[in-house]
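Take a look at this single chain in structure tokens; it is the form predicted on its own.
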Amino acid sequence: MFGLFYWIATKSMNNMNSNIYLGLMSGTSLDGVDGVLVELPEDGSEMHLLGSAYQPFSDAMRAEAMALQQPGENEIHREALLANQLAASYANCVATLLQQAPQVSVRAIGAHGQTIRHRPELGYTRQSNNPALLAELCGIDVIADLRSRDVAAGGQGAPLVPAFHRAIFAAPNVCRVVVNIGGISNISVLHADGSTTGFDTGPGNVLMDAWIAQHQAKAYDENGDWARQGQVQVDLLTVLCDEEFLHLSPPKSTGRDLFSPTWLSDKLSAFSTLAAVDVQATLCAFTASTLADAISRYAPEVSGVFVCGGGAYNANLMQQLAQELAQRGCHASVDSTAALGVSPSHVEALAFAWLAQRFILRLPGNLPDVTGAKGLRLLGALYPA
């Protein structure tokens, strides 16, 4: 193993005048890291991708950084492991994309962590990592923590993505909508005015992947063909709609320090006697319909709602989000995010990547609007190979 992040380092030196960057991604819904290496020209013009990878979690990490989500014995010492363990997960991520590019320096390494805790109301926002070990590891400077500057100037810390979205799939006086369906669904509003909101919409597919966990031993519903062969249930539906997060106004972010098992086994004490697959077909219902509220309450006059994210690959998801839409008088088009040129599985690493750039040209990152924090901020720390 060592040899490999040896090879990395002798490799793939960081030369200063490079515009290509490493974005590294590991988000709620807990499976493994999705990594880019792409090239970014400084004057904003278009885009090169040059490699993408993806190294899944090892079960048993998998099962830590989800025991983690909550308040457990030594957690301390165990967030620490996990932290040098997703260290050494990027960089054989790292490996696979410079294998991919071999000739290219890599200006800096945009990573993410794995958050294990999201609570802004009280200050703080946590993401598992190691950057010291990862840049010891790569060779290549490391920018992360990217969330607890907007945090600390009074903001929800995400989402981030809706600044970057903005950058490539914004066009000219159209109201595009991009959701990101990851563990926890977010969306960004890119106004036909050239202005940009976003907010968490609460459960993208979560709860699904814990239901059909705990049921079907799955980690995921693939295209959602679970869910297609039970019924929505009404009367479930409407108490699963009944929090206090969908309701409020943005700027708001949320996780799984919410959106937990333990808040949908609450929820379903009053319906015990339905079956499995029904609450498979209602959970996937909850996510289309709030996502379609926020949609239509936020981007009326949308014209195309594209998505990104594992929930992009779930057609029975889609479908219904199409449905949810029109049935509020919203007859944008739904699409992934394939269709502007950008794969699903992509887009968050490359926001990372872009984000590292943000950082290395000294430009901020966030946007107040979306974020509520005081202003614009850096965000990031610098790691230094």
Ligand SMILES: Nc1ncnc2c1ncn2[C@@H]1O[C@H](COP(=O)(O)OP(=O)(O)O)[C@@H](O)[C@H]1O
Given for the second form:
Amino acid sequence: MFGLFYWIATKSMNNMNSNIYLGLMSGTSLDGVDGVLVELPEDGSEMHLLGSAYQPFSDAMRAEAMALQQPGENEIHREALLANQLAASYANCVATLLQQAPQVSVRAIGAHGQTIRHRPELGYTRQSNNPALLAELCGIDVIADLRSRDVAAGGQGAPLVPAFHRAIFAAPNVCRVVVNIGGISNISVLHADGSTTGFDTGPGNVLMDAWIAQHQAKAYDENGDWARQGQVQVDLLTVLCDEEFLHLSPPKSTGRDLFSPTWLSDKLSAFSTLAAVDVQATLCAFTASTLADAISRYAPEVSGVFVCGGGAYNANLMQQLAQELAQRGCHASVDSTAALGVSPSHVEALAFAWLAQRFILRLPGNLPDVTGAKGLRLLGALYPA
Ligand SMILES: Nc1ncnc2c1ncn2[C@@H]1O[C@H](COP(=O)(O)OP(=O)(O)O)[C@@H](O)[C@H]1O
Ligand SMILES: [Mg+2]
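Could you switch over to the form predicted together with the ligand, since the one displayed so far is the form predicted on its own?
Below, the chain from earlier opens the complete complex, with every other chain and molecule after it.
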């Protein structure tokens, strides 16, 4: 293993003139890490994707990351060990990426880490990671802890991706919405006048994933095929939608702290006789309807909705999103970001490469209109190679 990392370190010494960055994103689905290697010209002209990789978490890592979402015994020690495992997994992803472009010099890695708690209302958000170990293993500057400064400035620390969405997906004189459906969903509204708003809308895949894991021992509902076989239960949907977070005005953000298996079992307590497949159908409809509510309310003039994150591969969810929008009088096209030339699996990792570049150039990464921070802030902390 260390031979491999020695190889990375000797191949990829930091180059201060390079515009090539690595972005690593592991989100609330706890599935693994998505990585990209990308050239980001400093003048903001078109980026060039040089490589991409996905490193799934082992079952044991996933289980421990899941367990650490809730209070538990000796969690400081357990979190530190998880952070070391995450750094090793991120370094493996980096090695795979660099094998795709062995000659390049990388300026920096933007590493999001794994959120284990997100409590901006209490003044903190915690992404598990060991960026010092990642820098040690890779021999590349690492920019980590990208959310805390926004929280310190009174913001939500999330979502951070709207600034990047604006940089690559905005079009003149039209309103576009970029929807990221990971474990949690967030939207970026790229208004026709050039302004950008956005917030977390609520669940993405997190509840559907939990339900199919419980009933079919699968990590997710491939293509939404299981949900498609069920009937949406309107009474249950009404109970699910009766959640304070969904009705709050932005800025707002959420995570597994709220939308947890406990939240779901509380909501299901009066529905114990429902068939599991009907619950899955209703959970899919819940994600679609919360997204459609948010888009129709905050972007009524939208002409195109572009979906990224793993939810873009759930055909049933995509279809329901289009239907729910149409029912609210919103007749925007609904596509994945592939229609704009970027794979839905790459968008978030690209955003963290872009945020690393913002740090290196000493440019702010947050949008105060989105997060509610007191002002623009430089995001992240540097762990030198
Ligand atoms: N082919 C697919 N069909 C249905 N859902 C999928 C598919 N591929 C991925 N997903 C969903 O996307 C999730 C991963 O999405 P991702 O964007 O990585 O989220 P996160 O950023 O929260 O890790 C999976 O847990 C699963 O729910
Ligand atoms: Mg993921």
